[in-house]
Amino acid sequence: MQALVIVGHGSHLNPGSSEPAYAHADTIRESGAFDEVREAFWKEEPSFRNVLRTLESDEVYVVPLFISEGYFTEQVIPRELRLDDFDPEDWESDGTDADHVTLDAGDVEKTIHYCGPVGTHDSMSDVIVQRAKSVTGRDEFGDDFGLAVVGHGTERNENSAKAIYYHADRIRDMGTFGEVQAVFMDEDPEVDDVTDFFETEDIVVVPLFVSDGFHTQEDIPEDMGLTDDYRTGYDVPSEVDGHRIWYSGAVGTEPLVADVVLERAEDAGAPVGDAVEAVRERTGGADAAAGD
């Protein structure tokens, strides 16, 4: 038997933090790709530490629903899953290209395929574009639309910014938008000044966050000038400094992320078969297929 475990951060304060993990797990569960599908969290139950013990499968694919490589993917998750032989060097990553490593979890007698985070997979570039399509209702953009990919940014983890720049560069190379810019909450270039970075009248702003919460629902809208008080709401699009801002909310809530989770497992050797196509059809259709 084979199982998929989607691991997320979770939150004691924000009940919506775990919703994307449950939603994507449900989509994959219905595809029949795995004998078992589980969710596990750092700040909620079921926990990282106990999840492997809930499985009957002897082969498990673990996919972190995190944006970047760093403390959680390299230290917390392997420690809590008791992957004693894990070494981040095994990923041979420069911060954005972790793939997978296969280890034995001896205390539960299971083979664990530990995958890189969803947020750095190449297909997330396609999900960001799909998120932009979802919020604008457009199938195409062109030179008159700009795209801002928003990250948290932090001096504590340089990989946090690397993931944002990585996808901004890939989307820029696609030629889907007239302009593409990476911006951040806690480092330069800052999302507060987003309109300074674009000549296009229309700007789609997509936060590369897993779930909607304090940052995406309160901080970023206020920082961009969409509203003085998030509690009063704002229009989509909103007029700011002579630009129309189309603000999408967290990319991790886009249904197509379920396909990226499957692709992570498939890259690690999971025989998912026709499930990838089935999930793509359900979450965005062939035109929006991640990885295409």
Given for the second form:
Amino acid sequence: MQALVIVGHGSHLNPGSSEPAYAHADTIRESGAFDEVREAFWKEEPSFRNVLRTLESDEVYVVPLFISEGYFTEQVIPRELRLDDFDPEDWESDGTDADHVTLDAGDVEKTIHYCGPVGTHDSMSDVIVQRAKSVTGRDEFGDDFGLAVVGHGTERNENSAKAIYYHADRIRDMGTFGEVQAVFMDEDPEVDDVTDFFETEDIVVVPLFVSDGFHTQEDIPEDMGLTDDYRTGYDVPSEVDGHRIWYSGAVGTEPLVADVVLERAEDAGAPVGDAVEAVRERTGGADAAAGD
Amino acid sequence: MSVADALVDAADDGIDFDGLTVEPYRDAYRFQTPDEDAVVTLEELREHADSPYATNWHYWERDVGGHDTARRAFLRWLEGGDGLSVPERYDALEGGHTRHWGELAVTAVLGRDGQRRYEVRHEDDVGEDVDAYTDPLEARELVKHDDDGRYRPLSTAPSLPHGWAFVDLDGGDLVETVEYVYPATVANWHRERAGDLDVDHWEDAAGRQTGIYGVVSELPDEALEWAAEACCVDSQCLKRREWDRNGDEELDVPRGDGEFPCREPCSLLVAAARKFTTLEREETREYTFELTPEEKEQVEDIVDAVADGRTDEIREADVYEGANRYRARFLRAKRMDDHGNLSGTPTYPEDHDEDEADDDHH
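Now show me the form predicted in complex with its partner chain, since the one above was the form predicted alone.
Up next: the whole complex, starting with the chain shown before.
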């Protein structure tokens, strides 16, 4: 038997924090690729600490629903899962290349395939584009549209910014948008000045966050000037400084993220059959796959 | 495979389960239960397929399987242990046999050919007409908020909402539902019954914390007792605390009577302990307040009401309760100044500027 475990942050305060993990888990359950699919959280239950023992499978693929490599993927998750032999060096990553590593866990007789986070997988670029399509209702963009990928910034982790630049560069190379720019909440170039960085009248703004919460629903809309008070809401698109801003909310809520989770497991050797195609079909990502 | 086919299929290898023995005997087979002992041909063996012992074997060994799994152990436990004979168990299961798991009532009912079907609901809702569900995944949303719509960050808090039941479940779906209501409780209970629950005591759990939680290992000993009393007793969490300060020093706080164990301080306790740790760094000070005896008792009533989660129960016009809203507002109007200082006494008199509220410390 094989199991997939999606590990997310969760929250003691925000009931919506775990929703993307549940939604993507359900999509993958329906694909039938795994005998067991489980969600686990740092702040909710089952905890990382207790999740492996709830599984009957002996092959377990653990995929972090996190945006960047760093504190959680390199310290907290391996420690709490008791992956005692984990060494971040085994990932041979410069900040965006973590793939997978196979380890034992200290409390169960199982083989654990510990994968890199969803946020740095190449397919996340497709999800960002898909998110832009979802919020604008367009299938194509062309030179008239710009894309801003928003990250948190360097507050605690330099890899946080690397993931944003990585996807911004990839999407720029795809030629899908007239302009592509990485912007941040906590460092330059700042999301507050987003309209300064674009010639295009239309700008799609996609925050590379796992779930909607304080940052994506309150800070960023106010910082960009979509609204003075997030509680009063904002239009999509909103006019700011002569630009039309299409603000999408957290990319992690896009259904196609389920595909990235599944691909992480497949990259780690999980035999998932045609589940990747099935999930892409189901989550609107079939076109993105064809365009790759 | 029918029970009859399964019996024939298993006969040569033999069966020895819950009082049923089937084994090759001379040129035929021996079919033995506490009530019956017969030597039969393979064809005659089929005629015993409606024996409770045969259908019971078929259910556990062919449907449930999973020897040594927590799932199987839990389903066995639901039927009330191994002390009862199969017919006795069947008698109990005919009308539904219910056991309690936290605030859940879990009922096993005997179906056709020894199949069991299961139902799970809030224990207060037994016998009530409530909304029926059959997909375990729906439990995640159903138990996310309490009856008042408040988010439940701790799944084992005794605030399980009412008004739903998962019905007509097979064993796998039952355990999955229970695990969504009370995650990992079945697995840890199973480990405890097998004598290998891996308890992480406070000092181990606190010692491995990093980042913003690194400070919790500085929580004073006495404050750990208060923290456990605040967060871990049965009125707050239905897990039975099995961890202590360390393997040698037990906490005095009652462990609780729950069916399932708590094997280490949870994330909620660690997050609370972080705040408790910083609070405990403060030195006490002497303040002088003027209160009437009734007002002193009222302050105590308010702390009690908040700590016991009773504020919602105190009626609007019940001014005999110290924690009544009008009483509290009267006290505030009388005893607190415009800056919220009790008796006008500043919290930090040394930086108090008479012209300006000392909001930095609020």
